[in-house]
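Take a look at this single chain in structure tokens; it is the form predicted on its own.
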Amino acid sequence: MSEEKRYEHIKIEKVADSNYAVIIINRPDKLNALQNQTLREIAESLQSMDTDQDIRCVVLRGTKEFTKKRAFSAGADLSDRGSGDLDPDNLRHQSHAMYRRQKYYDLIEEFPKPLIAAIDGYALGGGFELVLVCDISIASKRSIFGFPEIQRGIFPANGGTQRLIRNLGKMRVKRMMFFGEHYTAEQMFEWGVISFVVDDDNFEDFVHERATWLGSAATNSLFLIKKSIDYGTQIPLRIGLQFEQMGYAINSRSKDVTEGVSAFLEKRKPKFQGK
């Protein structure tokens, strides 16, 4: 990953001896509200980490130095008027504006390494949609989730209606989006939307522990697990199983497989190199 790249809306930290990096949404005065630039910078930074062998997992989070309230992201920045080349009164132009925005979410979702959403505070609207494109989500108990767009006369169009319905039943998704209510982290965990809920005081340590574990795991295996789940579930089972079989064959050539099996037989902890 290039050390020369500087961003306006995010910060990047490399965690020493842990094989993971942290992308921090750094707009505390706006509750980390998302503009197109914010999403573009997240996508670009992930792209720079794609082939960096020293980074085997990434944590996406809000800044710890909040000025108002804790937030992963409170959603879209409604003061952002978008691109000047698009007419706000032209329906086709507005459809294209959302196409551009959705592409950033798609690029983030397609990042091939484990991506953890570390949520401490608000995850609303577009911020909640950002959680949905991550692989693992860890929330503090004080975190709040929801889709308040209906209260502004808009609706969750950054993939929210489509991605959440794949996690929840239709009635729950409509309930959340029709009424724009807030939900606790415990409720989202109970519904299967997020991976972990932890005590507020233990949040930072738990995120570090999980990211360190993934950063030290068999990277090729994680890559194939992610691809098999994300893409294999979009096709018929028979084809998905073929996808899984080919993935297994590819993974069998990994040096980490040899190390993992040897460590098991020798009754020691494996030392995966991510190769």
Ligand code: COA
Second form
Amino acid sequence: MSEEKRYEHIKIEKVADSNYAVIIINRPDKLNALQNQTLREIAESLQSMDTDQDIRCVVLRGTKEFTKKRAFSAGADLSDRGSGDLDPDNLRHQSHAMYRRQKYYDLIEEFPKPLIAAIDGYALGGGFELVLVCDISIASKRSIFGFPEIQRGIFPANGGTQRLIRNLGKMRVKRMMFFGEHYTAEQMFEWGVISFVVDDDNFEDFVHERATWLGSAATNSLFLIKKSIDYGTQIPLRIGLQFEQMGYAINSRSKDVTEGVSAFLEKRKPKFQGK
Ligand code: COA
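In place of the form predicted on its own, the structure of the form predicted together with ligand COA is requested.
Everything in the complex follows now, all chains and molecules, and the chain you saw is the first one.
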């Protein structure tokens, strides 16, 4: 049985010529709402892509074949009753349930290659939190963002309060989470939460172009840049700078460094192998 067949909530596509893969959240009837299984499948598929030399970038997106509304993901699946082994009336169990769920977000965030969130439609709650564990986010203009949890009496605990405050000031984070309103892609771009906002008609081409670029770039350098930036927000400057120096030293052993510098001196385009 091929690996892809194990998945029920996601689909995988490989764009072989461009060295990237696409993980498609495929629950259109629920606007790609996330159950633990959905997150587990995303995390597991990324783990198998980690060691696949032909995949040097991954795009995470919602299905193009939407049945109701376009969505990256409308957040946690509100119809899901949760795990049977945990008592919904036990506070300790409920806290542990979030611990389990956060672990999937952590695994996704730790993926060592570039991970692009391609958003065309709703990215709400846990769906927005999924965007926050990606490296680059590309949104179509028609996309809608927000943290509606408060309107259901719940709270964005898939890393939302903690990761967003590292992207935005607290007044904006609280504005979003206290009122649970929807925001446009352009607003999110202006605030610096997403990397690119593109015209709806140009969305697919733009995602392909950026994924292709990352899929043929120097993969080891991208890995070190990613880790330096992600961990750099969590450690003191001196340690961060030391981390950078060691990263530079490690990267200098990459074949792609030789290729990149030689290509420049020889006035030709580099052909990075991701090694
Ligand atoms: N969990 C489970 N099902 C969801 C869902 C979610 N988070 N979000 C949407 N759906 C389902 C709806 O129940 C509906 O199913 P139905 O057609 O079988 O009734 C379908 O997706 C379409 O949603 P609907 O609400 O009819 O579409 P809409 O265009 O009126 O509104 C949203 C779209 C996204 C604004 C609205 O669905 C919404 O607010 N969803 C919940 C978002 C949320 O609270 N996320 C955080 C959860 S912690």
